[in-house]
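One chain is shown next in structure tokens, namely the form predicted on its own.
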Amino acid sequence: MDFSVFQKIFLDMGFVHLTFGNIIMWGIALTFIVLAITKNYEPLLLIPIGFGMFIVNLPLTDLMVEGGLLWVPYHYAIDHFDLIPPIIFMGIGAMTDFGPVIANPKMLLLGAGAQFGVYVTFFGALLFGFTMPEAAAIGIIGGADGPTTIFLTSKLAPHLLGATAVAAYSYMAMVPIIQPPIMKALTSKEERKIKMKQLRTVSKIEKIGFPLVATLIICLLIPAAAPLVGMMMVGNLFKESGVVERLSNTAQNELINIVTIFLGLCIGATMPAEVFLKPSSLFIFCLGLVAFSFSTAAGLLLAKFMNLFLKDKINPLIGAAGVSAVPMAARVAQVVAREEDKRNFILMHAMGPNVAGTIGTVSAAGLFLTMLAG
């Protein structure tokens, strides 16, 4: 009897090739999935990322080898042609109301100020021995914008894509955990109780003109930001024009949902144990936390500084919403404000720096691309 056939069948079983690293990654993947389901932390992202991480750490599945099921969308839609991040930005634009920014343009300053953590971490990563392209990919995590992080990393440091993307989406999901302690440490109870005047009504003409003007200015200043800015603004134009409801609905729903599924699975699948469980990857994860924390603090402190010169004071909590985790960061600002005064409603004010932060992070990514893309 030829036992070689049975031997081959046995050796082709996945459990024979299991490593301790695989088991650790299963634990991390399941943590993502549990947090998404039980805590509602960015479930649309963490569930597919967690499952992608889980399945790629099953030995011999070959999903990410050339021609594999997840390698195809990853290679052609993320790594090679950068299609998925701009498409996601189209959906984000179609779901975004830029009214709070138009009504109070000062919020653009808070969105820009909250990018401080991006640049601090960029220089910090250089000090720790990362190359300039790697440092830029790590620093952009501070913007808490997953698609922008993926877009920039795929162009400057594709070998870090899994670590930076997972870090960015993780910190986006953990905004309700990370931000409140920083908010409370840097503000007084009196500051958190500040009530802001109701925003003025923004006209339809202003809302239609904003995506056109914003695209014109940003793309003339930073042409490299055009793929993300252009798609975000055309999505917003779909929404605000009021005459292409089908396109707006598709961008907000079917299209962004489809690409989010593949994005999450593919990003999770870039994290096999041998890649993620390395000191450099874990260090990137820690640097991402530093970047996000500095961005939160910078937005708060800038709001406090602006209050020195403003007659109508800003609740500094909205400065923390300058990170571009839309709309989670704005909601967290509202929750912390209501802890001090249940009648204080700052959500719409916080949405101003929140969406401005998205523009700021995209602009920072475009600047890095202009400086460093070879």
Given for the second form:
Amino acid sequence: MDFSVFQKIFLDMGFVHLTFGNIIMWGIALTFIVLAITKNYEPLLLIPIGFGMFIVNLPLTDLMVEGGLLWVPYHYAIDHFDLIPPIIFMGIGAMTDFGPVIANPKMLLLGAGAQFGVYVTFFGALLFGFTMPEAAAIGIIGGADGPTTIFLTSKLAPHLLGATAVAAYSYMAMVPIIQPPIMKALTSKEERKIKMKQLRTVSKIEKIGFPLVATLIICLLIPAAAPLVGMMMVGNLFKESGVVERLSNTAQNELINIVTIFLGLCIGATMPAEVFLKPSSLFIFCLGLVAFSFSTAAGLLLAKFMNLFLKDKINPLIGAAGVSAVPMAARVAQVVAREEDKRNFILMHAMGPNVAGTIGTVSAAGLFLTMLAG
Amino acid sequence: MIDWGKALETFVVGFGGVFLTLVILQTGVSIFSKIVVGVTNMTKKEG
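Return one more block: the form predicted together with the partner chain, after the form predicted on its own shown previously.
Following is the full complex, with the preceding chain placed first.
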């Protein structure tokens, strides 16, 4: 009897090739899945990311080798052609109401101010020895915008994609934990109690015109941001036009859900132990937290600064919503405001900087691409 | 070796660029809204 066939089967078994790193990665993957299920932390992303991370750390599964099941969507839809982040933006656009920004365009400034953390972290990452494109990919985590982080990282530093994407989505999920202490530290009770005037009603024509005006202005100024801005605004036009309900529904439901499955699995699959378990991943997580904290603080401080000149004061808490993380950051602003005054409703006001933050992060990514790509 | 000159340029052009873009967008949206509201009011008066 030829025993070599048994030897071959034995050597082709995954557990023979297991490493300690693989087991650590299972632990991390399991943590993501448990947090998503028990704490509801970004479950739409963390479950597929966790499972992708888990399965890619099973030896010899070959899902991410050239031609492998997850390599194909990763290579063609994320790494090479960058299709998935813009499609997700189309869905986000179809779900977004830009009414608060149209009613009070000054809120766009808060979305810009909250990008400060992106640039602070850019410098921080350079000090830690990352290259300039890598530093840009790490800095953009401060925008708390997962698709934009993936879009920029896949173009500037694809080898960091797993770490930056997971950091961005983790911090987005942890907005209710990270932001309130910063918000309370930088504002007084009186400031948190400021009640804002009710926003005016925005007409349908204004809502239909906004995606066209925004696309025109941003794409003429930063053409590199066109894939994200263009898709977000076409999604919004589907919604606001009111005549293509099927397209709007598809963009905000089926389409975004399908690409989210592949995005999550593929991002998770970019994290085999030998790639992820490096000091650089830890640095990226720490720097991401710095970026996010600075962005929150900068948004708040800018709101306070604007109050020096405004007749109708704004509640500085809404400045913290200038990090994207829609609508979580706006909800957190509302929760913190209501802790001081139960009758203070700032949610709709906070949605203004919140959606402006998305535009700000996309603009920052576009400018990084213009300056650092190629 | 970090090119601090280029890094500073990236910061100034980047952060400044984001601000400028959103200031221009704010102005654009304000002008657009004023035109829409103005035309709507005029149409209402004529009607």
